[in-house]
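Okay, so here's just one chain, in structure tokens, the form predicted on its own.
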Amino acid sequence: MSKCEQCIVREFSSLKALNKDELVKLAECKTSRLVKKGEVIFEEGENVNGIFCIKDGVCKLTKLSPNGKDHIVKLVTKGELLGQRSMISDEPVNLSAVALEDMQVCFVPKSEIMGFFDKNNQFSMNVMRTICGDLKDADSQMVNMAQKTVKERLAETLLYLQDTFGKNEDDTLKIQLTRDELASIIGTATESCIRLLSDFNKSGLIEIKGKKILLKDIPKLKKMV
């Protein structure tokens, strides 16, 4: 893994406020380590007493419903931190975080990054606006689930999934989701979701091949949502 002063992925995060000096102190105390897809990197309500940096893949977000089954709140990728919020109010983490695909993640404990924050104001404020932007995101959604239809959800995450995680050469859509795992974003039965895509795919919205999605007809799409 290369140093932190070295490293692309931070200019996409609150790390990019950093001086020289604190990117040195940074790489002496993170530890580095590679999640292979489908662990868990921490669990809701676990104690995590830092930050994930991800440097390479995406990961879900997830939260326990009452009835046991996980909602996947937010997909994170390359460049975002974990653990922000639950550093900031000392408490253990609301959801759990699970890789999607393999990945690269830096953890760097809460004792250094605590240092930071109270030392370099831009890096503390940085931090504040990543999370009111997700305060913001969780708003939004709140408001999707409830004022739009599945079928103006799907049509949405279908375009954000492409827009966000970009397209294989095959233009199929890159980020792989299972049909649970989509209609858990979605927030519908899983399936309600499989009878939904196969509408679009008869409509000529989609192009279902196999596992992978190909969106056809973006405008159409786009109308919808």
Contents of the next structure:
Number of protein chains: 2
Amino acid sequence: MSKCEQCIVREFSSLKALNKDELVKLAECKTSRLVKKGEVIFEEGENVNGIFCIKDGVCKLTKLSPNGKDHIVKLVTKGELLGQRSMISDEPVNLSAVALEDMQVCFVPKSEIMGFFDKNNQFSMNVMRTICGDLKDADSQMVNMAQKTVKERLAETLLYLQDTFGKNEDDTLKIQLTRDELASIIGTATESCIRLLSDFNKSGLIEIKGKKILLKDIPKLKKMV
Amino acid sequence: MSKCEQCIVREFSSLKALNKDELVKLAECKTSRLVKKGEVIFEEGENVNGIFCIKDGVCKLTKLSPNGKDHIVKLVTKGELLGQRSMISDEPVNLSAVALEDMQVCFVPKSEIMGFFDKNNQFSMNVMRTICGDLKDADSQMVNMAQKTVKERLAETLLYLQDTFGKNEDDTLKIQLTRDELASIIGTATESCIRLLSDFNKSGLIEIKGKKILLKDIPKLKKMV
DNA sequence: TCATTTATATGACATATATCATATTCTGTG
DNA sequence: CACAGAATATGATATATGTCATATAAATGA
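Beyond the form predicted on its own, can we have the form predicted in complex with another copy of the chain?
Expanding to the full complex; the earlier chain stays at the top.
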């Protein structure tokens, strides 16, 4: 059981407000876990009695739409927490979490977190601000879905992926999504997504190297959005 | 300056966690205001240094999309608070609020609310839960926008409007929206919205009485969603 | 290694939805 | 009341996007 005090990841999340004593308590009650790519961390409707802290890796938060398609609501990465909303609302989670890469996550039971919540104002303020940020993002995503074309959403998403997850040495996007996953972020059919990527490729906006995507003309991509 | 203690509306919002002393303080610092239909309460990007409590009436929260169209993100009614997210994030508001009917709203400055926040755990918990609820709704709205057809979204919205705002004596929807507003809730062109309402009318799902809409075949509407 | 599945790609076509035009009805105001 | 400006309605048409079919490429696993 590693000490939370020394966990670098802690610095990036709401947990940074915890003091030494609290971190010791945290380390005692948390459980660590390796999650393989493709593995489910939790599923829509489950009762998750606590939160997950992502030490390494990236996962997708998805929601099943009535038409049977999964929609990717958010990508969550190293340093972020999962399951906060559900814990506060005291409800089952409304999204599923699935690893996009091998991950390292720690689970902290609700009782512990709620203790910090009551006693450490800075901590609860941090959590709230995170959730408020999520709400703001969700609102603007909603408007994007309603008002923008698929092409615009694709351009925007590609830029977002590069901004958020960076690029490899060969300048391709670091995060590896299937066309299917990309389609379910932008909210379109897989074929449409593939077709538009082809178009972008032909018109020199991006370069497709096998599964890898390289953003070639960022200014033009930005102008599309 | 009316007393907050006696305000019935208080019972429905996060404010119900406040004790007598806090309510007295609240009454002292709040300002009341009448807002006429169509009037703007605040606008996207503004700094709103506090929150609004809706004593009566309904307003729409809109976000301007890059294509110049307004999208209605949420309808907010009697008993609810406005501007919580922005206050907690300490950021300008990301949405505009415009009255759909004549309204009565009270404004409470941020300093006061933040005081309750620090001292009254139940209150801050209530606010958090509200925001968490908003986030959950926003996520599911996002998926709706991405995955459902306009027809499905229209059916869903009509049902929502009846559920949330009820009906008049003649069984028509109590809340009065223009076709344009309805379109910008479901995220479509005004003409498309009008056309679909016509279709719904012809196929007996609804009945259009001038501007008023009556939901005729609720089971069928529900099956569409 | 080969075989089987899965992901990517592309064409052909159907369809939902947006856009533009125009008519009609409603609403508020002088 | 009459009029101007909205709001509603509907047709004609263009376009974006989904769907289905099929081909190729890549990945997986026995």
